[in-house]
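Presented below, as structure tokens, is a lone chain in the form predicted alone.
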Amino acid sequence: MKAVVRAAWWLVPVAFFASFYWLGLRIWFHQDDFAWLNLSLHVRSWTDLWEALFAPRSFGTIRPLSERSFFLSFYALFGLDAVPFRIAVHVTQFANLILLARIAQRLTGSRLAGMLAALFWAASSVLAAALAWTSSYNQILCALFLLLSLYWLIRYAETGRRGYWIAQWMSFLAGFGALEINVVYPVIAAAYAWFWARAHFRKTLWLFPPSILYAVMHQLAAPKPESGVYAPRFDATVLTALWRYWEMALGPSRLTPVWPEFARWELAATTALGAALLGFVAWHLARRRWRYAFPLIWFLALLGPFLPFSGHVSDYYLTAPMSGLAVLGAWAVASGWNAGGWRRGLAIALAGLYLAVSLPTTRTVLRWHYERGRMARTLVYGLARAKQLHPGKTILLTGVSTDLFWTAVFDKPYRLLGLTQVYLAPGAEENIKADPELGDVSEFVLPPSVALEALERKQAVVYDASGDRLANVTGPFYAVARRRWSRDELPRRVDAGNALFSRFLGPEWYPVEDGYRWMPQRATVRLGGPARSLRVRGYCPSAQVAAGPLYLTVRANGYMFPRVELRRGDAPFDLSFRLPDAVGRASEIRVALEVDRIFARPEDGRPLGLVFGAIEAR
């Protein structure tokens, strides 16, 4: 009997999880979930798996364990049946809610401790965003190593076994291949050695070199954007991210936009939260109790990373910070509920209150998430079809909304599906409002006399998406398109791995395949104008600087732009040229592209230069 209440201390925030979070398994992908799942595509040989692995991705992420691995080796058993995916999404985090009341206990001596500090995590609304969306993934797996590397250093103290030692050096560096913010660990390790196992706090110094050694690295192999929501600011704004983070943590600003009648008690919920937390820390302080300062630290420490990313505050970064103000806030209802009396009854009032502004704002979020993957599904799912009933041609896309292209058409998942050739129908572009942080919008539309000679040679089918399953509408759109626009139009952008634009293209090019275009030599290619700038983007192939860096020279109308070295082989590159004001103003740019050399395949002798995509006057 014994143990089976022992079991329920660690059962019941696992029970509450999976009974309140059951719809979470049922979100499918959306938004960067097919930008991991495409990675697949670019696998075909044993450095290409390295390159997908390793090759900072994401605005200089390299995460091998919690996106690269985790995605492809999914795909390759589900593929896109999303369940498998979200299983694994929450048994990790079973796994986080069990260590955490485990570490809970052993910080605070109380078993009511542990397992309110497991609840207050599963129950916080910024949680929810990890676990809704798959590509978060990172948030909930660094989470279990930082959790797992604490746990064994704790059995450590305990025990003074090594395989305690060993063990959490093993997790510890395996966080590195999870999330960035695993570099913090040491921090956590050296502050729980200083306030529980003085004798073990030297050892502990010892973590801090594989984390500046990993911070170095990265930054090396993958230094962060100098502009941008994702530069880093090491001014007053971190302040002010500080605190935002601190309000969503304690959740009453959260609920405001769910339940907007909250608004007039927001402020009042808020400071009293914060009050309790901060006081109860205080008053130990006061009385020289260091150690309850620890869940403060661990906090902070997780969160820190972040704080100079202000121009993207994101609830999920405070997945794994949030596991240390849940501990604070456990130690200090299991205290007041000790105490008795009145500080009994203000403990089950501040919990209360937590639960009352944290569920409903978890719901709604999950809903959200789920909502989004309903409607990427549909999508998906819907082309699919549309490429079952016209085979071949190529589709363009109507009634997009701003949510629907940033979720389910930005990152192309119907690559997955072999459908290399969908765009946006010209002017549906003007229903979606722009992001420059996320991407162009005009890449994915198709020129109009570009689409206009797709429907009339019948190679296009145009659908719309602005209701619940994809509508064929390529009669009254072409009726429309016949009376708008011109063939004789030149368009601004060539995909040149899309026949629809072989007659912008000289004669030298080769043949399509798979969505690309191989050059000789010297290829041409004509744009409209005006244009301010030229933008050309290709993939060079390894055989092409074997023997050194290949120079592609690159004219607009005669005029040569400087020569552009290459030198990364099986590497795409994306290069832009100011252009002249004489050039600008042609309403005609002929855009010549020259390689200093060629080489041969074996299999057909051709003579080759570059792989094309897209060239494009902006």
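As the structure is a computational prediction, the values presented were derived from the model and not from experiment. C-alpha atoms forming the largest set that superposes within 1.5 Å between two forms make up the rigid core. Positions refer to the first chain, counted from 1. First, how it differs from the form predicted together with its partner chain.
- After superposition on the rigid core, the Cα of residue 547 moves by 2 Å or more between these two forms.
- Once the rigid core is overlaid between these two forms, residue 45 does not reach a Cα shift of 2 Å, moving by less than that.
- Here residue 309 does not count as shifted, since its C-alpha moves by less than 2 Å between these two forms after the core is aligned.
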Given for the second form:
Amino acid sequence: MKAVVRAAWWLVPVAFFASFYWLGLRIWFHQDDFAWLNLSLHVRSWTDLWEALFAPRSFGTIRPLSERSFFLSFYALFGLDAVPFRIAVHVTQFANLILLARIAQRLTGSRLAGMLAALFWAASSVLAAALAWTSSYNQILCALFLLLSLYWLIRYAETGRRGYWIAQWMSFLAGFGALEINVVYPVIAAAYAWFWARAHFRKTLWLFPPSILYAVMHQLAAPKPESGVYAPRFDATVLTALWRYWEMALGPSRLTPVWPEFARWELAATTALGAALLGFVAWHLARRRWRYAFPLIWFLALLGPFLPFSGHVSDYYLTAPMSGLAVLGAWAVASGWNAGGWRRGLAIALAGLYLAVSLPTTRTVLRWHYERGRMARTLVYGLARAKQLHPGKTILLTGVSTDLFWTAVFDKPYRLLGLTQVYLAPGAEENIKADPELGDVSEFVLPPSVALEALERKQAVVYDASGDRLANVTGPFYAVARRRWSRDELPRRVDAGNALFSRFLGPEWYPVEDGYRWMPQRATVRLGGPARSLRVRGYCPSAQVAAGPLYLTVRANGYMFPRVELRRGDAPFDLSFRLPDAVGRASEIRVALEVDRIFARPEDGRPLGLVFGAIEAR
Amino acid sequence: MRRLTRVALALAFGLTFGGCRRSAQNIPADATREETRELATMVHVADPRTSLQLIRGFHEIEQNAWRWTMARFAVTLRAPSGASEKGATLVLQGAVPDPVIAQLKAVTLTADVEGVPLPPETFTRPGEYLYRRDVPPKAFPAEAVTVNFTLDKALAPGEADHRELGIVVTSVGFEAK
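Provide the structure of the form predicted together with its partner chain, given the form predicted alone shown above.
So here's everything in the complex, that chain up top.
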């Protein structure tokens, strides 16, 4: 009976989490989720798999366990059914909550503090994004490895059993496959040992070499952005970022956008919660009880790697750091409770304040992600149905809002349905707010003359995405398009891999093959002007550079740019050229592409130069 | 246990190698609305179903009811039945907001239907308005026609609002005669 009561005690935070986050199980894929799901389209061999799992992507991240293998394996097993993905996220968080409760109890010696730590962490609104958005599973899985490592270390310190030490090492090393912030675990482990198990302190120093090695390897292997929000800055903005994270972690500042009337209380609530936590630590430190600083060290150590990215302060980055602050809060409240009297009253009031400001925000964030997922599912299912009804036709989308575009179009989820010919209808981009940090909306638009011709030839259908489901508006759209655009207008962008653009390509080109097109030694394209620059994107096969660099010459209306040297085989290239004024002012820009040598494939013997995608006058 | 995990992962990756054959299965038949839709004769600018007929010069929907225009805006409409013989009536419903009159004093709206000009109207007071004009049969050479509107003045983009702002429109269309 005692065991049952004890288990029920630990399950309180889990039950709270399950009851509060039930909507999370129903959240569909959105935004970056599709980028990870699309990974499976590139895996055709073991080499592809290796690349898919370990090649640095998305601003230099390498997270084979929490992103690559998670999405690859779950998609392979469950396809576009999001529920198993969501269950995995929730089950991981169940384990996290139990682990945090056990750790907090051992650190504080209080079962109440253990339970409250998990409860406070589960209630925090900064966790909502990571729990609601499958792409952020890296935060949840990383937390699992960190908590597991710390738990095993504590157990080792308590029992001296070598198995716990080995288990700690295993989960620590596995954590590198989840998220980069795993590198700071040795700091947490050493701090724990220093405060609670000094005899093991020197041993924990052995955890540092793998972290240092990982950091060095990561620096060498992962490309580092030099500009934009993902470029690190080591200046005073670090402190600004720290303050913003501190405010977010406490909660009140996040309630104001949800409930604007709260604005007048925000500062007072933030100050009360912040002062209570820091005051609790300061009071104990003043009495030389140094271990009370440990939860703050835990928080700051895990937050530290995010602070240089002050232009990209995001709530979900607080997922793991917040566990440390939750332990501190729980320790303070349990201490107040045990002290009785006014301290107990204050502890209850502050805990109540924290929950009162956190839970409505958490619910709002959850609902926001749910709506995003619903929006994306409506679009993706609509496209799947359109493909069934109009096989082989290009699908044009109109009525796409800014939210819908960045949520469900930009990452091309339709590729998972085998659809490659999905575009924004011309004019649809006018309703979409640009976000240069994320991408270029214009790349998704089918140029008016091309769309018009496709509609005339009944090679395209148009769907309106502004309603509760996709609506076929081919008829009225065509009626408007005929009056608005001319078939003779030259497009500024020609997608060589799309047959709809064929009439703008010279006769030299080979037929379209699966979304791309080969050129022989020389080929031409006609683009609309005026423009300032020319962008040429394609793919260089390894056969072309086997005997040394390949030289590509590009001309625009006869003007020859300095020739380009291509050295990397089996790799894409993306070239930009500034157009001279005389060329850029022209209404028609004739582009000629020429390589200095060709090769032939044994299967067809055709003389081949390079593979091309989009050629664009910008 | 570890072996089992390895087998499960290998199975998952094995399925992945099968390629992209897995699509969204069990797609509901009503995932799209396929009924044929015609161009509307009367467009309520807040109705997303007819937004594609607002071919230029309209800003986004506000309060689910109306849109600001720019100085020049246009809409493509279906001609009402019999318009090529009897003509029709063009009706533009909206409002001239206070800031427009406060800054510009007066604005004049002109319109043409397929190049056939219609009499202008000048607004000197803020408030709701109805621009209503007879359109002759010769303005309806086809089933779909484009109506171009021009304001002689508009609020330039500024600090408070980065858009060019003309007037507010709630609906525009033809009434049959």
